[in-house]
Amino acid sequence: MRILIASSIDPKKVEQLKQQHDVICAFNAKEDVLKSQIKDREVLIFRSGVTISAAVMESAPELKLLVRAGSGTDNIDLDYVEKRGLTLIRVPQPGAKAVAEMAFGMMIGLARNIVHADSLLRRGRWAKSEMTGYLLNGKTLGIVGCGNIGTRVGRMGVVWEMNAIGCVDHLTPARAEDQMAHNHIRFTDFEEVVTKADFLSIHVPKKPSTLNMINKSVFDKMKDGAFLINLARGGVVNEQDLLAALKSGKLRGAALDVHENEGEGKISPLADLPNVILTPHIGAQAVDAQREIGERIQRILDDYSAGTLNPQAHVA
């Protein structure tokens, strides 16, 4: 089978993938690249950091599968792949595990001071007195797109005996019903997970209707001293809205790991702000889940092999 993994993951995967397959690995190149490295394969590898476009996968006529190794889908043509008929599957439950706790850390951190005390520790200053702290546990946890990563931080903050409340598109009875039913999350609309959470969570794809929602609107309707928490993608939250409803005071602090630029030598502008936690877009990189995803790599290469692949049997 021709590969080409056009992003890296596990390091033990992509060694035992070579020595069964003929693989390339062209970790996040360029479009010029891709579409040079891809002209005679049948599969590709990819996650986020790499754009999959049309005249990519154009320059693969013998291109039939597509292994999104985690969840999201805003960097690749999704009309072309349905245009052309091509076969993607997505493995999005291991990732969703890992930015899921990375999101709670996240909450722990900003609530309790966290990197700011140990910034300052490290430069020598004892700011116990300073430090201002407050607890999760019967704090409102509102989760803006609650789906499989949003449902799994619901269920975290409700161990942690916090009021889970969360939206959706396209709500029905039968999934808010589910969803309290077995999850204990309250679903409601937008507007009250908005103006009633303590802590926002933030975890919705990123579409056009989804671009700069979280915006000054939104801001001036939070609850004043809450914190709010990124981890869907750059571009969903306005990020001068943002740093404006850090500095008036509205907001307690912000936690984001998805950035309007990311890349090396793009600086934020939450940079200088002290009750801001900012991470490289590093939700999903727990060894644990890309050894996982890895694996499950590994199972719907060998059903495509055998001429068995079945992509429902591969989501869950």
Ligand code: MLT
Given for the second form:
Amino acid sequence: MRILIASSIDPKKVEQLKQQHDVICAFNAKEDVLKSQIKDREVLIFRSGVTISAAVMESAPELKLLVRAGSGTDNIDLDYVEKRGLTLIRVPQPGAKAVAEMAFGMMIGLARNIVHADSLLRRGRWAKSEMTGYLLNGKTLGIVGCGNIGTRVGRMGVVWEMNAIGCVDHLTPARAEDQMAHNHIRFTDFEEVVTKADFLSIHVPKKPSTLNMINKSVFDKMKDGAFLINLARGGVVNEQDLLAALKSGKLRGAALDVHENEGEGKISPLADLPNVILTPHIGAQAVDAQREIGERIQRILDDYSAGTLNPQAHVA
Ligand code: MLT
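Could the form predicted in complex with the ligand be given as well, to go with the form predicted on its own?
Below, the chain from earlier opens the complete complex, with every other chain and molecule after it.
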């Protein structure tokens, strides 16, 4: 098969695929490069960091299969995919484990000032008396977007003896029953989640209704001294409003893995604050998770070339 890999996936898998197929790699390329590289391709594999526009896909008359090596679909023109009848398969589960673990790590990092204490100690400051922190135990964990990733975060919070509450756009009765029975996350509305949370963790997809959804009016309603964690998408949290909420002391700290402006050389407006943790969209970057994504891609491609591809079978 003729495959274009437009984002970095497990390097060992890339090598294996190169032995099996005609593979071109153009990681994180701009639109004009993608348009030329995709011309004769049948399969496109991609993650975040590239934009798969209608123009890119239009350049590939033989394109049939798109594999999203992860979860989000905010960087692909879904209307075009549907209109042309292309097959798009996501591989959300392995990355969800990694993102959820990292969100939880961010909470502990924020509550105990781990990154700031580390940076002070590297400069010889033994700041033991200043570096007091907070327990997660007994606190309210609010999850905005209690789907695949958010539910995992909630489950971890419950084990930590947190009071986990969450909201989700489309809560089916079966999901509510299952999650309440097994995870002890209490479902409620957005309003209660943001007003009661000591730790507010954001896990919604980026779409018109979630753009800028965590803004000044939300920060104003939050508890004094709450923490915010965003591993969803840049643009969901208004960074200028967050900056103001942190500077005024309304929020005690924030951790962001995703940013309004992402990429080499971009500096967050929050970068000067010591009570903020910033990472470069690495939530799904756990080696094990990427290895599993690679294996799942292999199975998708094997099924596709055998003519037995059932997209539903690859979702779970
Ligand atoms: C995802 O949506 O799965 C994550 O953002 C990981 C990624 O593609 O980089």
